[in-house]
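To begin, one chain is listed below as structure tokens, in the form predicted alone.
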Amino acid sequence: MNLNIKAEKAQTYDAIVVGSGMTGGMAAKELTERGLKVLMLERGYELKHVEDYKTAMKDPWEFEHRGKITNLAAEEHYASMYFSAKEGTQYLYTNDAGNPYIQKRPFNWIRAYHTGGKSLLWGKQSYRWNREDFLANAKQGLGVEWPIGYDDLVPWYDYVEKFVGVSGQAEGLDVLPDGKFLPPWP
């Protein structure tokens, strides 16, 4: 790859985000609303909201397969999505023949070079980790102790419900904890 670019006149940014998925979209929404200039940079092509989706207003009886990715394109294209992965979404996910990566042992990476990234694939379901998912590493002597617990966060996880939109309905599980919902899919 050539990377041979002049600039006519020197850019400064008071913060540079690296992807445009939820993560890097949050972070950027975030800082420019309080009035930093952000640098924004995503290594895949700019998907134009609505105008892209390409298969977004079709019935499920003009797919080939009815929704389902066929298996061959399961082994040969996108094996590591293929528990998630629709024939109408398959055009999303970073095709794995064309763009391997390494790994030690059996891992599947889900991987959407695109802006917006798998947050087009989420279909609006993101649960919040519980109390316990944060004291697991010190319970069972792994890795760091968190530095932060689950209520530290509940502000945080309100904050980014009510703005993003998650679909669900309020169980009172301790295991699955209740947030800023929208209605529940039927």
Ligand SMILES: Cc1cc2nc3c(=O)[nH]c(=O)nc-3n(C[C@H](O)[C@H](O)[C@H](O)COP(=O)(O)OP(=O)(O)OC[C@H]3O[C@@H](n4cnc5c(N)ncnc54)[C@H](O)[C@@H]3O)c2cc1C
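Computed from a predicted model, the values in this text were never measured in an experiment. Positions refer to the first chain, counted from 1. Rigid core: the largest C-alpha set superposing within 1.5 Å between the two forms. First, how it differs from the form predicted in complex with this ligand.
Superposition of the core reveals a Cα shift of 2 Å or more for Leu135 between these two forms. Positional change of Ala170 between these two forms reaches 2 Å or more at the C-alpha, relative to the superposed core.
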Second form
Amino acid sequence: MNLNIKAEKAQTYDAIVVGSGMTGGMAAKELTERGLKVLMLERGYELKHVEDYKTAMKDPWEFEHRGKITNLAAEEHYASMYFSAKEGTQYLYTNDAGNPYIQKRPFNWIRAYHTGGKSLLWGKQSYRWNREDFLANAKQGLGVEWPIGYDDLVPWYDYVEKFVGVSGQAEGLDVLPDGKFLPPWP
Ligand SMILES: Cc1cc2nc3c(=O)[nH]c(=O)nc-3n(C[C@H](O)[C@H](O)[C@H](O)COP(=O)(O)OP(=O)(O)OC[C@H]3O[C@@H](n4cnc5c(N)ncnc54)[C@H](O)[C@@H]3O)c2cc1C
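Pass me the form predicted in complex with this ligand as well; I've looked at the form predicted alone already.
Once more the chain from above appears, this time first in line as the rest of the complex follows.
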């Protein structure tokens, strides 16, 4: 792959990863660890780890509305994430009003255009999809059938869970497949 950034400074890469969220981040990690030279493209601004988490150390009473986003902000700018955006995290969400999208069916498209993407917003609950989750959309006539099923992903779930560290307890439930768990929280 030859990426011509500047004629005199042409650089070559083995792979290009588009997006620096969890998906792109994991892909880049795996590729670079295997010695590939990787270019990561991120459409958003650079948000520096820790340094740019401007609200992380604030207490609720330090926010004008004690952490709740205003109704106006929710309606006009953050319609797709009104249920999760807070005063402290609002700056991490991409504003819907400035970035409208077409919905054929009601659809909340939550976007976070910066380095790390939505990894800065997620709730840290790390569930596997179950067998049925891969079949449900086809059964309900929505979208297309998944080209892979649960069994194809099991070794990869195992692999990622061991890397990131997921606390939990094996319950043997079909709807919530067990993973490679760290000890559960009390
Ligand atoms: C409030 C909240 C709570 C959540 N809680 C959980 C939870 O508890 N458990 C769970 O499993 N999931 C949770 N999720 C979902 C989870 O966070 C996302 O599914 C996951 O982070 C998506 O990762 P991603 O890398 O696929 O996408 P993203 O994190 O969206 O990353 C995509 C990246 O690509 C960039 N990009 C987009 N288009 C382009 C382009 N054309 N060129 C270059 N770059 C581009 C974006 O700027 C972004 O950085 C939650 C989400 C939210 C918002």
